[in-house]
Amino acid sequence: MKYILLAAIIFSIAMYSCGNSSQNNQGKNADTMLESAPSGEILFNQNCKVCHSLNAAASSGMAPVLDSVKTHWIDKNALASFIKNASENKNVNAHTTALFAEWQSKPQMPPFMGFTDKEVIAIAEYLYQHAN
């Protein structure tokens, strides 16, 4: 029952945190929103170490450890795509078929909608950098 709670506050928390970066964008110019956009590490930070890591010794065991971002993920754009909605892109490869089913019995990865496509594709630049 514990663990079916913690994972309902850590649900919970990341469904908060989804989508809050882009509300303070709302009525401000492109030019303007890609000089503020957040760096792809602060999105990554404030959305996504909740429950990944960028390495195997510092795993959360709430979501898949992303330290081979560059072996499964050939094409950014597809990676970008699976972040904003990875239950849309679930099977968009072999990689991608085996972690949902490895991961199945945990919380889903929320879809990112509230993000614009420049804040998704800067958190697959950031990955792409700093995972293996």
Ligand code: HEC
Contents of the next structure:
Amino acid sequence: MKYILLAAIIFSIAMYSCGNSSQNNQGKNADTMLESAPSGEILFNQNCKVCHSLNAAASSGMAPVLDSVKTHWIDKNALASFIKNASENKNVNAHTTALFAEWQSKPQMPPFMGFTDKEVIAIAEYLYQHAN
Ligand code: HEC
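Follow the form predicted on its own with the form predicted together with the ligand, if you could.
Next comes the full complex, this chain leading.
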């Protein structure tokens, strides 16, 4: 009888520690999910779509249609910097100067300083994939 009790105790301890380690694994998985690259599409839909369209037929008239980003922004990092702070990049090249002149009568593009580098790069990649 003593042995059965002892065996039961050992069994319970073993189950408890297994339960614990699987909880730890779950914690790790959640962390990994948070660290994985955010979806450029989701970030675009949440922050940009209110003004920008990816195709001319669906333009809001509020902001340039982003269907030719690849032509104007060959450098992905330059595009990411622009997305983070457009007004600071107003005169980085002839294209941006002309763009601001063209859209000056509309509400200007707000800064998105809260984005991490990973997030703006994800948005830039999304735009490259969907622009001509
Ligand atoms: C309030 C409207 C508004 C929002 C929101 C907005 N933009 Fe803009 N965006 C503009 C305007 C207007 C311009 C033209 C420059 C200017 O006058 O500010 C522009 C310019 C751009 C350009 C340059 C286009 C070209 O032809 O080179 C890119 C790229 C861009 N925006 C991306 C984004 C992204 C990505 C987001 C979301 C993170 C965003 N914008 C959010 C209004 C907006």
